[in-house]
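One chain comes next, on its own, written out as structure tokens in the form predicted alone.
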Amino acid sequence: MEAGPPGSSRPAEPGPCLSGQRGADHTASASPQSVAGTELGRHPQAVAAVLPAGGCGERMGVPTPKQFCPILERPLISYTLQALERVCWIKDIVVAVTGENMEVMKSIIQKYQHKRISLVKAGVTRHRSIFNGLKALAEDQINSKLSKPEVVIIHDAVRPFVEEGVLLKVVTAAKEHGCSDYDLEFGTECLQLALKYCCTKAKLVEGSPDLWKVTYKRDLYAAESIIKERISQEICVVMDTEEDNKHVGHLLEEVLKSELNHVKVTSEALGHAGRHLLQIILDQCYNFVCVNVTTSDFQETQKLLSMLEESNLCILYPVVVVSVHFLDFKLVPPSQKMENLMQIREFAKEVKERNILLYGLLICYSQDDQKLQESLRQGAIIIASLIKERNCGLIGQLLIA
């Protein structure tokens, strides 16, 4: 990550790649944000980012370049862009891609609604790709939507977990130790070479433990695991406003809180036009447990699915909805109700196209408190597993606790 001198007629020579990511899937903590606002307010400057994304990913061992490999059915580079977009003081993000992948990149930007992104053609080497990105930022073009920055951050397209706090440290260091205006043709990103031969004041900024690069196929699985873990930290239990429903729903909520003490569990009603529930959706909760007391009735689940479909929540991450139904097996044999409950298969197929993963859960509603608690505990374990794994092979299935 490096700085370009204000007023320079060409981009500055890149210094060391000092990059560093709550990640592509999390907003930055309040502390770095407040620090960023304070620091940038004290030292106003234009900041841009360049992402070299022209690699072919030979070490990955797959035909698709690693920056376009899917994680939860979404390209890796989209997570990296999301991480940078969350930093409000980064004004422009320039991505360098090969000509053959230009349309693919455009479709990713459109599908996942990325903002502040500009594309340039990648060079034959990473270094030349960076040069092309810097050149686009430095040139004064009449129709260009890019503004010339004071500081440019160079960040790998395959490092999706970069924290705002690290980026702020890099920007501050660039301000103090920015690279000189030597010919980029002979520049380097290697810190040792930059210090020895380039007459720069380059400085190393330590990154966070999560700031690793997706290089091999196993790294994709590791990244997916991190993302799943991060979007599974909150569950909203949804129920209607009837007293019986609230009673059963709150019992399940309490058991979930007890069994999943590391997860935030909240509850909300669908009544009153779902205003509070809508706010929870807007606050980006990706896991919902919908309580349906009448076994054959999917009305509450359908209301919730409609709200989710109308929101943009499902664009970036798959949303899990577990439709919970209660049945006293001693009074009503499961076979009598199964036919109606199997409607969930059709619902699941429809909403899967919108990135919603719908599962069914049938809980034994015993009059014996001890047995009911055991059924609820088993149900909580199943719910936790469905949310954490996000297994597409189980959507539309009716599981029994």
The other form holds:
There are 2 protein chains.
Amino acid sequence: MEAGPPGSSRPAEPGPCLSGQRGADHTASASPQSVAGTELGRHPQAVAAVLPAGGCGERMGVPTPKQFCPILERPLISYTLQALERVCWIKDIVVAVTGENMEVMKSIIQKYQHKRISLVKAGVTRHRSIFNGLKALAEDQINSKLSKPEVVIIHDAVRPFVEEGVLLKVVTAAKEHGCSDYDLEFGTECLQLALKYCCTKAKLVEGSPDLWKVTYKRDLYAAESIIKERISQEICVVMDTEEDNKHVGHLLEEVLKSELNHVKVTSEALGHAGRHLLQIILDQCYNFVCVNVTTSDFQETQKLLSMLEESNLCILYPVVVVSVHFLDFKLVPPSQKMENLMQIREFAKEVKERNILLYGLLICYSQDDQKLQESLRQGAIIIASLIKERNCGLIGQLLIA
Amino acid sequence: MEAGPPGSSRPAEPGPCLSGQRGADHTASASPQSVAGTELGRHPQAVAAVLPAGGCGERMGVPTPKQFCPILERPLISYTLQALERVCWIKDIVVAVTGENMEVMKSIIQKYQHKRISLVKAGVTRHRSIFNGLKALAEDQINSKLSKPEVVIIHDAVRPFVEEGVLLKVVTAAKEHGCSDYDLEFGTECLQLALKYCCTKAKLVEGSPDLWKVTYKRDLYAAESIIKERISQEICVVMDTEEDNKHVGHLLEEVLKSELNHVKVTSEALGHAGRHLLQIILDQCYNFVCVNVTTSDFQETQKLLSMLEESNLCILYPVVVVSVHFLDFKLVPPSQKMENLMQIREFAKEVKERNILLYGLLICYSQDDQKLQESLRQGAIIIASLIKERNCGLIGQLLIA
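Now that we've seen the form predicted alone, could you pull up the form predicted in complex with a further copy of the same chain?
The complete assembly is shown below, putting the previous chain first.
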């Protein structure tokens, strides 16, 4: 059987599956797995992955094994699982963890709703761990959920940025080339294990720069910055109406567009029963700027927060919500408005529990067009900062532009 | 001649030279170069460094050559120069840059007050650039400031974290071992050039993990995080008096100590003509929490800002100043106090020009001890966030704990 080209041009970059695939109670979207099943019809029917994750990460210089080190409060291994899960033709993912980390791993799988994962006990060496994973796949146990695969991908738990294209290359090469003496001599040692215990073919394949391994503490820093950058590519400005072009929300949208290069800025109304907004949430936008105009205080922001809390968007990444309030400082001193707005601190504490980072932003509304533009520009800089940093220590603060 | 052990246990990590060495008008501290001259008496008398910096950085995926990419608004190459400059026994540093970047490089040397630097034109290849650097050192030109060195260190402009120990190993090995066939075969190619054109000995020496090269964009991210971490190791709490143990400044200091692990928290009074505080500034503390109690508004913060502006501390790294104000929210609503404190926005804009990041922090002062502790703890979290991120977009904001 020959493997075909990638069925989808969408890279398997970190980002959760659609909630249709992830959440049990949501059925609005088609299951990507069945769609992909048609597109990827020529892919091998039986691919599994084994992740040795029994290491202790002594080079990291931190007490936590590196696969469990948190990035944006989520363990590194969860990002790797997410990257593999997005590849629908990988049927089973077997993770080898030490006995003492078994419960931690189970709670990670539950908390981040990972699917198609089986756990086996890690061995004393990396080879033994891979062996245990392969054995679990090879055995035809009656109660096993696992099916014997044709190809097994062995993937480091600490390479979170693996893309579907590379995985496909691996699988294709394994099927086309078999394994040469060269691989056995110079390839990574686990090829030999794969050959010996799983009756599959294997071949050393070139990776991409993204496939790099988190080894040192500096790699954790880099991974965090890359992840932050990836989830900061889109901002949705939410307002009560889309009709009025002179709406301050639209003015802010325009300034955001001109100030923030490389960021997609869209706007959406809360009004229409939130149909479009729901789609934006489903499409995994992680940044919202909610403009409160017609209602006093936080009514619009609260509507948005409810929608976000009902969705599964916040499971994998912290979602930033900036609650924007316009005020003519000449008519009303900001202090007066702030009195009311201070309740944002309580909201922020509440929604932090659901992985939502809420900040307040008071923009000076001036009749003078130039002054208004300056305030909007300042507001855009603050919004960009909040989205870029995702700083938990500053939630509930009321910033002034 | 045999090279001795490192003369100083202090690593040559990024951090500016003392201002005695750096600023022309400051003579209070002894010149580190003359002190080190005694300690490092057994070091080779004539060591120079050549930095090929003519690359275009195509793997970085950004238009700016990587050696000029900014980290905390300062170009990467300046960090590398700083690391070499701190090693007092390196007498000359020759940088090879392309003609089109010559002016940029000159302005970097001027802005960050680098010393002992000479510029030569880069060649079309890395080898040619090294050749040009070595030639400048080898020539006995009448007008040349350069002296012919015994040993030349060839160092990538994009390895900013080189430590004195590694450089010493390189020099020692070069003098002790000469160059073997093994080096010529497997070592980096520039060994051959060094041998051929500089009449010196050379040897491949093992580096440290810190010596890594900034190649990809992710390396820039990692470098930025490492630098931020390094300059966030110490916080100085500045207040009007040191006598009163019940002073809110001391309470805040205690909470900072208990909340922030791995950070050294000290306190200092502004009062005593600022003598001690001046020493803390000279010792390169980059983070200040200024408690305003006896005076209204910003008098104490302004005194501190003046001291910082007069020092050379801010030349190499952005310095964080958090202006703290205590207020009993029950007696005075925060809004009333805020009216006055809003002028911090103007101060912040001004001092940003001098590389000082100023933020305001209003801490709720309560007679209830438990409530006060909670506010102080919240304040400590905010201070930690501000210091960790060094976010330019949020300067001049008044945060509430």
